[in-house]
Each structure stands twice: as structure tokens, then as C-alpha cells.
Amino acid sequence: MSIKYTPAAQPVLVKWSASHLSNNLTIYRPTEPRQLKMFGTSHKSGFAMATVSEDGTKQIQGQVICRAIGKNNTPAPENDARFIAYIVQAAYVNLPVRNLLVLACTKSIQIYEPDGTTHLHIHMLDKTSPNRTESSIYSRGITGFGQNSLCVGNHQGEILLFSIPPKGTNIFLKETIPGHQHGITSLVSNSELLISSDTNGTILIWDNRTMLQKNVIEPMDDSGITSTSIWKNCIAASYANGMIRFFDAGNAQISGSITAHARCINAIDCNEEGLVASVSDDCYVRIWKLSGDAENLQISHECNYHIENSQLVGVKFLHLLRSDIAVSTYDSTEIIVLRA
């Protein structure tokens, strides 16, 4: 094991503690030199964020509360339980035309400017269409690709494709794409492909230019997928049973698998160097190194890091070309920064 982590002197502090949700950490990586990094986690119907200087010493906290929408899409009282929306996943999305904060909620999809100060769009989820497998209404899985495309998954196994303008609030639903028979758990994309996964363990591979399905990876067992990431032509998928499996995006064949954790894996993330970070309810952060390609994949274990008495719910690389990571823990207002 060649990577050793040291906690940063100052953790990132947010106002509300993180809920126990998969992928409950998002990082806004600046696209401009003078912009600051932002960290955020979800807590019930709120999103808590912190804007942090490069050395971590200066932090500005902020919060976003999900808008409660009543009948006829009119605002409802925030304390009316019938209309409260809870966040299932939150993500910063960097598109060439614009950067966004997207909240995938139980009743709606809500889109904001990255700092959360300006509400741009709300899309109410369809409550009437029957579903064979899901008893609740939710959206989950967020990714952006191309110049101005935003995708969000839902409980019906559909992918909602939104068109994002360079400025203003003219965000609209461009297409609803059916594909999964179960609720979507994760969406990731690169320059060519969109990868979607569901609660049954199915992975679909899409051409993100045409949004036509290219291939399908059938469930390997009865464990659902909790998180996905992609490196080169290799798809990484984590499972509720503690497994991580790697698949060839070209032919949908399995490239390798590891028994990564003793309990449910809540999040994984890949960087451009082939490092894979995974976190779990077992209190461990683990780092894996991928080399070769999907056809001749080699996997090595690089690091174990134990965070005592903590269920870990989110992990992100701070930089796509470095190994520093941030980790969020259930029921804590601290986001732990680990530097290699």
C-alpha cells in the first residue's frame, strides 16, 4: 500500500449533519483560477454547503432549503408535511455553458446557481404513472454532458434530459427516456457515454450524443448498485453487499471484481489517474489503483484509512489529477479532508 493519508488541520464545517444517503457529498471544482471550492451534503430537506479557501482556513457556510410545492404547482407552507420534499441526492454539475447545483428530491428536481442563492427551475415528478417495483416517488442520479445537457434519474427507471441555457431560467425538459425496470440509483458520463444503474443491479450503457442504448449489463446477484464511476473505458460499480465490480464499457463484459468492504458501500469516485476511492458503513476509506484498460485490467490495493465509529456516506477526490480526498460521515457536520 503506497498512499498514506493525513487529515487536514481544519475539517470543512457545514451547518447541518449529513443524512444517511448514498453519494452524500458533492464538490464544486472551480473552472476559473479565482473561484473557490465548495463542499456540500444533504440533510432531510436541506442542503448545507461551505465555500473554502485553498488552504482551508477560510470557510463561508450556506444553506438551501427545498421548495415546498402544493397543488397546481403553487408554493406551499414549508411546515406542511404533505408537500415537504426531502433530498435524495445533491450534485454540482459543471457544463461548458454553465455551472449548476442540482437537488434530486422525493417530489421534484430543483436547480439552482452553484452558490444556492438563485433558484432557476423546479420540475415536479409524475405522481400518476404506476410502477411495478417502486413504492415511493423520488429522483436520484445526476450528471451533465455535452455543452448543455443535464440528466436526472427517477423512481420509474426513466432518465429525464434537460436543456440548460447559458443564462436565465429557460430550463426545460427535452426528453424522458425509459430504460430501466427499477428505480435509478446512479448516473455518470464521459465525453461519449452515459452510464445508468438501478436498484436491481442492472447497468445500461448509452450513447450520449443520440441517447440510444448501446448495451446492457445484467445483475450479477441480488444486490443493488449504490454508486458508479467511470475511468477511461472502465465502469466501476459499487454494491450494497460490499463488492466493487469493473466492466468494459465497450462490450459490457466484467473486467474484475473485489470484495472491497464488510458492509454496504455508500459511495465511490474515480480520478483521472486511475485511483478509485470507496467508503462504507464499515468505517473504512479504501483506495484502489487501476492500470491497463478494461480488456486487461489490473487492480491493486493502495490504502486503508479507518475513521472510528463513523458510517461513511460520501467521498470525492479534491482534484482529478491528485489523490487528496474529502469524506462525509453520517450524522456529522464535519467533512474530513485527507491529504496524501
Given for the second form:
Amino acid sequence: MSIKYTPAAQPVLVKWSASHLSNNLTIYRPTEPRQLKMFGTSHKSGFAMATVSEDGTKQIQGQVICRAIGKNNTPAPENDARFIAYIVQAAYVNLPVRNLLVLACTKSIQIYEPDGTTHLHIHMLDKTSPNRTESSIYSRGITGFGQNSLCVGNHQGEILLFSIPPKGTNIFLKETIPGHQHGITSLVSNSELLISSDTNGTILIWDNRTMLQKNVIEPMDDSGITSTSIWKNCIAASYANGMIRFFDAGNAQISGSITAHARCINAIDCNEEGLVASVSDDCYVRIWKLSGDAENLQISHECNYHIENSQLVGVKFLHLLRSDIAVSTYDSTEIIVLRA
Amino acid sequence: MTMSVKFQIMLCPCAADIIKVTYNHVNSMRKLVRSSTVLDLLDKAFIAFNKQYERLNDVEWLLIRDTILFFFQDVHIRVSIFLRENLQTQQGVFIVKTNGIVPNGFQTPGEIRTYKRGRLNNTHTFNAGEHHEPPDDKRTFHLGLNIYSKSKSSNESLLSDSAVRRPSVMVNAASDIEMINPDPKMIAQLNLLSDLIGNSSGGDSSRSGLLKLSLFDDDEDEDTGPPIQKRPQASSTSNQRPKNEDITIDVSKRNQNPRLSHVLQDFDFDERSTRRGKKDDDDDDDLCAMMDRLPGSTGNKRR
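Show the form predicted in complex with the partner chain, please, the one above being the form predicted on its own.
So here's everything in the complex, that chain up top.
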């Protein structure tokens, strides 16, 4: 095991505790050098974030609360339980034209400026009740690609494609792309491909210029996928039964698998060096190193880090070229930063 | 109570185990319900629950579990039974132990497999940091059972495969009523009591409680049908099976029990006094005469 982590002197503190959701940590990696990093986790109907200086000492907290929208798309009172929306997944999206904070909630998708101050757009999800197993209406899976495209998945297995203008609130839904038979759990993209996974364990590989399906990876066993990530042309998928599997995006074949955790894996993340971090309800963060490429993959185990009595719900690499990570815990307001 | 539910949901090894927790809850409720209409409703509700939820897969259960956990977020009440049994820290955080048996559908952590062109190429292992065992379907699932129940052995614990712990203060919970093994002697005593006090409408002549005395050796039972042989002398009763559970009381030997004979001696004062005062009239029973007869009384002796 070649990586040893030590916790940073000061954890990042946000105002509200993190909910128990998959992928419940998002990091805004600034594109411009002067901007500061932002960390955020979702908490029930709100999103709590902190803007942190480079050394971690100065932190400014901020919160965003989901809007409750009642009938006829008018705002509803906050304490009306029929219209309360819970955040299922929150993510900062960096597009060449613009940066956004997207909250994928039950019943709606809400888009804000990254600092949370300005509400840009709200999209109500179709209320037609699905004739499938999902009986709640939600959106999950957020990614951006191309110049100005934002994709969010929904409970029916459709991918909603939004067009984002460089300025202003003129965000509109360009296309609804069906594909999955079950609710979407995760979306990731690179320069050419869009990868979507669902609760059944199916992965679809799309060409993100034409939005046509290129390939299908059928479920490997009864377990569904909780989170995905991509490194070179290798798709990393984490499952609810504690497995991590790697697939070749080119030919949809399996490249590797790890029996990684003793409980459900809540999040995985990759950086550009080939490091993969996975966190689970078993209180462990595990780091793996990928080398080679998808056709000829080598996997080695780099690190186990145990945080006592903490069900870990999110992990993200702080930099794409370094191994420092940040980890979020259910029911805790601390985002733990681990430095190698 | 809130913390109990939070404990059960959080510590479920996999999200689909919420079904097993519900099964345990429903089973415990069935033992407490007495009315048959309520029991019927409970069964119907349980069947409806099963129909809806048994077909969900594990990631769908995750969303259900996460939504339930929204309600319990930030609740850190410390509960005395959890603190005593080392399930909760002083800050109110539950202690999560994840070594031991992995849940159903999981494989023990530790293996890395690589594939080439879809076929298994290489397998090597890594150190998972903890000891794990393969899933075991036969173990009873403990979350959702009564945590105050006295019927648990000291080897079990709330988390089903943690280390041995000492059972703490236990109370006979209502659901234990059927589980306690009744003492057979107690049952026999209660039965006897109910027979003596209660009605003997059973009609069974052997249990009617009627005692028949046969004081003489050649007594015969008049009620019984078939004529019986004359019961021979006591020395040969061993040949015969006594019917109706006869008890033979032999008063020929007087001084068998020293204590009893001592008690009998105490009664002898009546014999002596009657022998002494035999000449007096028996009608002479006024108080003075009685006092005269008392042993040891010196005065008032009538002359």
C-alpha cells in the first residue's frame, strides 16, 4: 500500500449535515486561478456549501434551499408537505461557457449560480406516473459536456438534455432521450462519450455529439449501480453489493472487477492519474490505481483508510493530478480532507 | 424510540434488510395482539407490504432507506440501553461494526480480477483491513426484535454476530409470555388448584375428587360393575394392582413416627382427667370443677 493519508488540520465545516445519498459530495474546481474551491453536500431540502481558501484556514459558508413548487407551477409555502422537494443529487458543473450548480431533486431540477445566490431555472419533472417499479418522481445523475450541454437523468430512465446560454436564465430543455427501463443513478461524460447507469445495473454508452446509443453493458448480477466514473476509455462502476467493475467503453467488455467493500458503495471518483477512490457504509475509503488501458488493465490496491463509526457518502479528488481527497459522512457537518 | 428506529435502519447491513426488520416487527406484534379482527388486519397489511416491496432491487431500496434517513438526520439522542451495550458513543453516534459476515448477495472483500477480451485473466488479492466471512442465510436476523427481551442468550447481541456481551437489566417483555418455558411442576400445581377450586364438570369419575374410605378389609366397592375379588391380607397386596389409586393407612403400629406419638401423648390429659374424675357427675361441668381438674392447680380442691 503506497499511499498514506493524514487528515488535514482543519476539516471543512458546512452548516448542515450530509444526507445519506450516493455521491453526496461535490467540489467546484475553479477554472480561473483566482477563484477559490467550493465544497458542498446536500441536506434534505437544502444544499450546504463552504468556500475554502487554499490552505484551508478561511472558510465561508453558504446555503441554498430547494424551492417548493405547488400546483400550476407557483411557489408553495415551505411547510406544505405535499410539495416539499428533497435533493437527490447535487453537483457543480463546469462548462466552457458557464459554471453552474445543479440540484437534482424529487419532482424538479433546479439550477443556480455556483455560489448559490441566483436562481436560474427550475424544470418540473413530468408528473405522469410511471408504469414501472419507480413510484416516486425524481431526477438523478448530472453531467455537462460539449460547449453548453447539461444532462440530467430521471426516474423513468430518460436523459434530459438542456441547453445552457453563456449568460442569463434562458435555459431550456432541448431533448428528452429515452434509453433506460429503470431510474437513472449516475451520468458521466468525457470529450466523446456520455455514460449512463441505472438501478438495474445496465450501462448505456452514448456518443455525446449525436446522442445516439453506441453500446449497452447488460447487468452482471442482481445488484444495481450506485455511482460511475471514467478514466481514459475505462468506465468504473460501483455497485450496491460492494463490487467495483471496470468496463471498456469501446467494446463494452468487462476489464476488471474488485470485491471492494463489505457494504453498499456510496461513491467513487477517478482522477487523471488513474487513481480511483471508493467509499462505503463500511467506514472505509479505499484507493486503487489503474494502469494500462481498458483492454489491458492492471489494478493495484493503494490504500485503506478507516474513519470510525462514519457511514461515508461522498468522495472527490481535490485535484485531478494529485491524490488528496475529500470525504463526506452521513449525519456529520464535517467534510474530511485527506492529504497524501 | 426515534433512536431505535434510526438504529435499525442505519445498521441494516444492506438496504433490502429493511424487509427483515419489518418481518420481525410484525411477528412481535402478532404475539401481542389478542383480538382476531386486528390480527386479520395485520396479516392483510403484511401481505400487501410484501407484495409491493419484495420485487424491488437493492438500489431502489437504497432510495427508500435514504429517504427514511432524512427524518433521522441530526437526531443524536443518547439512549441508555444503547450506551450500556456499547452500541452508541457518548456523543450519540452509533457504533458501526462492519467486520464479520457480509450481507446476502455480497462477496467478501479482498479480490481483484482482471479480464482480457471478456475472459478472466488474472486474480490477486488485497488486504481489506478487517476479517470478513461469506454470507450466511441461516442466521437469524436480530434487528427489529425486542431489545429488552429476556429470552436472548448471552451469546447473541443486537448486531447478530458481534462479540459476546453481558446481558444487562432485562424485563419480562409482554412478547416473552409464550417464550418462557413453563415449569412443569408449576403447571401441575396450577392444574390441581383449578381442579379443587373450579368445577368438576369433567365428569371423569376418577378425577371427581371423591374419596372412598374402606375401613374394613372385606369392604367391597358397591358402585363398580365387575365384581372384584375379595382383597386379601395386606401382606399379599403386592400381587394385586390397586384400583382407583388406593392409599392404605395402617394404624396397627402405633409408635412408628416418634413425633406423632409425642403429639398423641399431649392429648392424653383428657384420658387421665376422666379417669380421675370419673366418680363425679358428668353434669358437673361448672367452671370450678373444670379448674379442679387442671393439673397442677393446688387450691380449690373440692373436698
